[in-house]
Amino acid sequence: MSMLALLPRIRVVLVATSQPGNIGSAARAMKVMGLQRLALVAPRAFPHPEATALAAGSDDLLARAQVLPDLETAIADCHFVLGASARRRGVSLPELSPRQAAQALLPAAGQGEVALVFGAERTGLSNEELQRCHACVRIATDPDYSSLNLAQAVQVLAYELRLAAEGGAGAEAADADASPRERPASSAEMERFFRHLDQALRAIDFHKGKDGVTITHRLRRLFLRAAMSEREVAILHGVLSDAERMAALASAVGESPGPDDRPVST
């Protein structure tokens, strides 16, 4: 498969964009590099004349843009998601340069739905939103003035994707899409798994009275790194269901925790 043919598969998601002109400018930045799929999460104003004016000929992208209520919905069918972040936050994620991000996204697009997510102009992506991403992308800037316009950030990433596609980066991984393989788990499937995991850990009293937030975040990162298939997630659901069943049976007969049931260090 041609790497250039993968560009239209990549979804650009803009979250809570406050300035409609930035939506139009981002659409223009996308189209000139061959990206065609735009999703808007809770934009302040769209459609809007300013978005149309600054789209400058990329009105077709605006016409096809999906408007969605939240990020979870926007990436539900994606198996690989990268979030663009202007600054380091309290979320420990693998950090990629724009070039590394492009080289990761293209072969992933050959396996299924992928997304590149940008946050609101003033605040960027929240910690909760970044938790839904497999890695974050940071554009190197001068530390004395690191402010980058949303549409400029989209342009930088779109250019790197175009450059990688024309250079054939990751072509072997994309060609492997022609051979039989298990479907990667989607974001929605992973979120269902994380909810089940949390439910099962509480059923077996894994956290021993603690809130378990740190452990939960670490487990999210571990399983997202694993890039599991739909079948693998189904297997883990079965494991969790059995753990819940055994916990319920133990509770019914009044068994107490064993001597080795100690709290796990976070």
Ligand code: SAH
Second form
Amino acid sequence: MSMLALLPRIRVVLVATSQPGNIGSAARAMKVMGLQRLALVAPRAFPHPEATALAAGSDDLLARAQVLPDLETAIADCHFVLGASARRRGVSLPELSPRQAAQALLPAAGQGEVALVFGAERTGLSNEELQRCHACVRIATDPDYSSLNLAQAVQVLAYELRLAAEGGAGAEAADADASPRERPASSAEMERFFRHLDQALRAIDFHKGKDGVTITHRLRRLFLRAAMSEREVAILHGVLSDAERMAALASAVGESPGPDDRPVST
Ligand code: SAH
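Requested next: the structure of the form predicted in complex with the ligand (the form predicted alone having been shown above).
Below is the entire complex, every chain and molecule, led by the chain shown above.
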């Protein structure tokens, strides 16, 4: 598949945008570069005349924009998600430049659904939102003032996607990826896996009374970095279920009873 044909597949997600004008400008920034799919998570005001005015000739993108209640829903079917963020905020995600981001995102779009997520004007993306991303993208700026206008940040990334699609580096990676592969796990599948992982770690008393937040974040990062297929996730679910079963057996015979033990019927 031509790399240019991948551009319209890339989903741009704007989270909690407060200025409708920015939604219109973002749509325009996308359309000039060949991006088409806009998703809006809980926008403060949309549709809105200011959005339409600033969209100029890209109001078709606005008309087709999906409005969703939360980020989880907006990216549920995506197997690769990048979050644009000016600051690192203590979330130790891999950080990509816009160029690296474009070169990762395009071939991934050939494998299934992908998204590029932008935060709200005042607050940016929350830690929880960034935790759902495989990596973050930071546009290089002056360190004293690092926050671009939302639509301008969309423009920079859309431009890099355009450059990558027009055949810069990355085309070979896409060709290599065109070979048949297992279906990549979606964001919703990964979240289901993380819930099972939490549950199994509690069942085997892994955290030993601590809250385990740091470990949980590290494990999320590890498994997201692995870019697992559906089948790999299924295998890990199997491992976790066996661990839970063994923990239940152990507590039934009175070994290391923990606070989470439930009676096991015989
Ligand atoms: N005050 C916020 C900035 C929000 S700007 C903060 O400090 O996080 C709105 C959005 O534009 C951001 O959430 C991000 O998605 C994007 N953005 C702005 N500047 C950026 C930069 N330097 N690199 C990457 N994304 C940026």
